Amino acid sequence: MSLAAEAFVSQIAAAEPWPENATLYQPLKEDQILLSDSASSLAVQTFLRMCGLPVLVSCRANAEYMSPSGKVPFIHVGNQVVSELGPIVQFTKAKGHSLSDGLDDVQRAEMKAYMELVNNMLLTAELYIQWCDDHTATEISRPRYSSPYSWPLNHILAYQKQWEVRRKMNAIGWSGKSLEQVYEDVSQCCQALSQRLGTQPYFFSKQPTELDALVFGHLFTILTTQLTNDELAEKVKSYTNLLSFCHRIEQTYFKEHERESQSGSSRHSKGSLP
């Protein structure tokens, strides 16, 4: 399809109303999804709830391979498939749904800078802990990631994923870091977020933006995911305003949402916030 044809199709899609059967795809919640993908999925779900846009959540063992970018989550809306929070924000904006229209240019630039901070620090730290910490990789990441598949495919896919992440860590200069250094990076990121939030309900005063959705997705998932130790969650718990922020968004946008983790059936999840 030519660029002009793609642009025309996108314009047609943007003109269509948001359907009731819009679907978000992610890996299997109970047995497969890992911390980083769970955080990214929750961030997108939160963003769509903040926009008042309904979405069904479909858990698929092959969600990663269904995604056009190879990353999860992705949404299927009409005849459009869009993956990851950034492109999804742009897609919903084209349909007339935006959380950041009220920001001026300076605020919008600041918002994007903090979103980059979260992606560069929190998301990278999650990936590092999952695949570069041998204990976590052995006890949690490889078994969960490969759980839908039988031998030998399960081992092949798990080690292939671990190799991909470790290659990325080497490329960005994280491969030489110790686990303690990664925890310190997380703490510094949380400190920056805490200082920016201050006593406000959201990062830009009284109304949430996509930054709030992104930060909540990662912090809430860190706080409620069972890892080999609690060190990562403890870094977040040091900042009381970030804890209050997570409680506020959970109560405002998920109070009627029945979380499967509350049943206690998942070893990977610790449930709701303390």
Given for the second form:
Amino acid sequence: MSLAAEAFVSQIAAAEPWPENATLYQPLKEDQILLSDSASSLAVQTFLRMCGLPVLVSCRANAEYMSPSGKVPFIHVGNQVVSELGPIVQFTKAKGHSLSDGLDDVQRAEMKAYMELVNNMLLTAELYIQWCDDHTATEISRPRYSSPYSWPLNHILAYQKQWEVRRKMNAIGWSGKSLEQVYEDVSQCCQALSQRLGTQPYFFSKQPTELDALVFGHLFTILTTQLTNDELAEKVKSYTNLLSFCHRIEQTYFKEHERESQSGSSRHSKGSLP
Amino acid sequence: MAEPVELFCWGGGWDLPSVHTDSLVVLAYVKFSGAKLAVKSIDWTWRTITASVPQLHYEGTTVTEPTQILNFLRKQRFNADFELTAKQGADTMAYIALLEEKLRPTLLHTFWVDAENYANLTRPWFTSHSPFPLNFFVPGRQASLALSRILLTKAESPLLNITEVEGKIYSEAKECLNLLSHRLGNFHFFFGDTPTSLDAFVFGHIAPLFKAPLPSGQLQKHLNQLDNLCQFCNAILKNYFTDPPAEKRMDCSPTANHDPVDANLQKLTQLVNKESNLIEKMDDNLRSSPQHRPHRHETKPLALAGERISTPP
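Condition change, the form predicted on its own to the form predicted together with the partner chain:
Complete assembly follows, chain above in first position.
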């Protein structure tokens, strides 16, 4: 969107309060959604819960195609559709709800830098493991991604998505990396996050911010998703303060939700934290 | 080390030791950490198309990519990050990720995709620094790599069109520069008084933008308004990249060993720079201010009319 259009949309957004029927769309939870999409979706849900804004989660097989940017999750609020955490944070800010108002300039710079670190390392690593590692791609990613569709569309869409992701990895220079190097990068990223968090309850001490939502989304999903091997989860588990951080946020914001959805937890996701 | 370690980089130009961002990052880190390397430029060799620059050769092994090279140098005990705390180390990783995500696509666009800059500055330079017949291929290949990187990482998938992405990446880059400026504040370097790997990365990204004579450079204009980043670049160039005989008064520029920089002289130079920047800025403001010169409206600089983003806070 051009800048003028963005400013216009913000103005419209500011005019109305948050409605009751705001909806978040993501791919099907049981059969279709993959690790990276699930992480992004959980991050957005956590952010909205932290702001105290109600949102209904709706699972659709074609969520990716409905999204304005091609990425999930996206939210449908009033008569606007916004996708991805960054624009959603700006959108809620235009409506008057913000978690990072109390930060000064230097802290805001740090927060943005750490969010980019998570996007750059964790999200890219998740995409790599899902689509560039042949074993995972064949066993998990391709079958799940194309499960709602019948033959031959399922093959075509799965391979198309894989080709797209591999092209992107090539462009940013990750295609030359081996799986061990990717796990090492994840470990370094978690180490950086762990050192930044230290013994504080949240990354910026008193109040949770969008960075906490993003980190929780990714780490929780990594810890509770079953892949072909558990190495990724083990890398995260070795940092105890990150584990307790995830527990804390889960307890604070998701306790009631977990109790309701225990019965609906899928084979793919292990439910709550071990 | 028995054999000398060799580093292959793109050559220098525009007052910089190298015009290539990644090469600059490694060169700056080498100066900061005091490593002894033989720096070889790949200009006018076949490496312009075969090698992925920068490249470090040591006893038969090859290391590429700035982060890998910096890791290698650290293992050889040339460590500029020695005094950082764990949290500062984590901050370094985060800021480097910020640079990669927000600033690099726009730098690639400014130098390789923007038609005016590419045709008038980048392509001639790289063509003149590549051997025949590679000079026909090298710039074009780099440009297409840059374009594909921008489109694949930043463009929304059905709209793989560069014009729609341009506005977004430039505003993100300006925000990134503002964030870096806020973080640097009034300090000489990002973590106190000694430069670290983060300073090397920031320098590598900002210096080409700062020094290159770009015909159309809206990002460059934005950078010039951020005084502390400009002084940061100038300070590093003066202190670490000028040869001692060339500078009569500045006998304090450390070359390969850790000579202490003459702090007073450095401060004086920075104050003078700051003063002259301020005076220039005031002069610009006065010239372009509409209320003071209403009858000179038609001579208002065109750049201001084209500015979509207001000056940073």
